[in-house]
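Only one chain is shown below, in structure tokens, and it's the form predicted on its own.
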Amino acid sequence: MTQASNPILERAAANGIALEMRGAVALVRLCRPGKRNALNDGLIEALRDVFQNLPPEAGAAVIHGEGNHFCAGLDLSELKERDAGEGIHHSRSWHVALNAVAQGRVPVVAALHGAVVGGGLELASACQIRVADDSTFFALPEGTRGIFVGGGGSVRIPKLIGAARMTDMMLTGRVYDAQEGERVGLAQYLVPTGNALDKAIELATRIATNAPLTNFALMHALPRIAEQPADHGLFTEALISSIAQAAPEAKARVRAFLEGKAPKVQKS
């Protein structure tokens, strides 16, 4: 599928973001590196329709960002005043953009390089694994800009370092370098500099290649289980693994590894 044949895909391209399939892997860009691939309301719904309108032949995607940088946060320069309800409005749109990265058909992996801020960290939280390389810094610098974070971060970033570190970030306005970054969870790989989108289409190649009914169940059942009270959560382990096991995809794996024709897990 190319640009030119696909109407999405063109006003996708219009506004920052470029699909590019690699194999199995999708290959998503934020395309505004004069800006630092900072987030305006054109880039966030072309992420959506994207993230809503995946190839059939995706089973896993990549965001990374062109440039310098992955992404600064908010294009402040298209900052509008809006009364209360039309603020509410706006930030529910981000939300629907980046809940189709985070609860979307296939896993996430963000590459992530130099600058993961405000929004850009927003957008990192809503992917299932972050890749930084040693260029990457971290920041939450809303909290001295007089405003307060709109697409998600407060639910998601907490989930990976704690209400605290992100209280303390917005407060202070405290930059976490990439290997502060990885050590309080908000990278879950580090690798050196210019390496990230090598290693999150490496991880993504292999995320691919798993049962799709798998990668569904971690993507949405295991986010769920995880805020259940354990009773619950157990229940739903139990459903989730019992279709996840009965699919002809799931026997087929089984059974090639009791005969031996699967690899056996080693230490790498």
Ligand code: 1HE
Contents of the next structure:
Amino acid sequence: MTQASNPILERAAANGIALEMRGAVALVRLCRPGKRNALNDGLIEALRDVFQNLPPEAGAAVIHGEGNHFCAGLDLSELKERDAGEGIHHSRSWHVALNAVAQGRVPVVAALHGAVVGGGLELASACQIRVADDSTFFALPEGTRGIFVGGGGSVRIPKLIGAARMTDMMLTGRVYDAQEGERVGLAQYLVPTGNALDKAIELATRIATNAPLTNFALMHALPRIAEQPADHGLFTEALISSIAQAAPEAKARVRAFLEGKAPKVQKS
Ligand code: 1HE
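Can you swap the form predicted on its own for the form predicted in complex with the named molecule?
Next comes the full complex, and the chain you just saw is listed first.
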């Protein structure tokens, strides 16, 4: 399905989210470079719509930003118009959109460069994999602006770097550069400036060849197991692993290895 033939995707494109298929990889681009891809209501809605309506041929997705920055976070010009009640619903609308990324149908790789700040870091943390290039910097300026994260950041970011580091970022305005970001766990990959998108596409292309049930288990079972008490987690693991290994695709892949037709694990 192309953007031109799908009214939902056409509306998303008009609101600043472009979708392009690259083989089995859905390339999702934030297209508001003049405002550093700041996320206004239209963009958040478009993000939700795109991830809820990925073409059936998509086996993985990449999200990236146009211009010199990945994303400057919440569009602060919209903040001043909101009272407390509206603020709650606004935050919930981000939760829905970012859940569509985190717990959609396919794994998502974020290609990061420049500013990954505030809601931009919340968006990146909703992705399964983050690839940063050397120009990337991470910050949570909410503390400085007198506000709080509202796009799931307080749930997802401590899982990446721990509550202590997130608290420090918000209390002091600390900015992590790309190297520090990778070291503390904000990104799993670090590449030279300008190479994040290519690396993200390479990873997503590989991810798209996984058995769909494996990808499903990693997106939907693992995060839940990680939050369960150990005894419940072990039980859930037994269930999901038996479902995955019973699939015909798993049997075919294991057979291929045993017959010497599948690659061995190798040092990179
Ligand atoms: C914006 C925004 C924005 C840029 N909302 N308009 N996020 C922040 O606090 C980060 C605010 N932004 C910045 O610190 C800088 O813009 C950047 C480091 C990201 C980029 O700097 P630079 O020099 O490349 O761009 P600029 O000149 O600062 O901005 C270019 C334009 O984008 C300018 O508008 P113009 O009309 O004057 O050209 C900026 O006003 C505009 N712009 N960032 C609105 N964020 C769910 S809760 C999440 C809570 C948060 O995310 S709070 C953190 C918000």
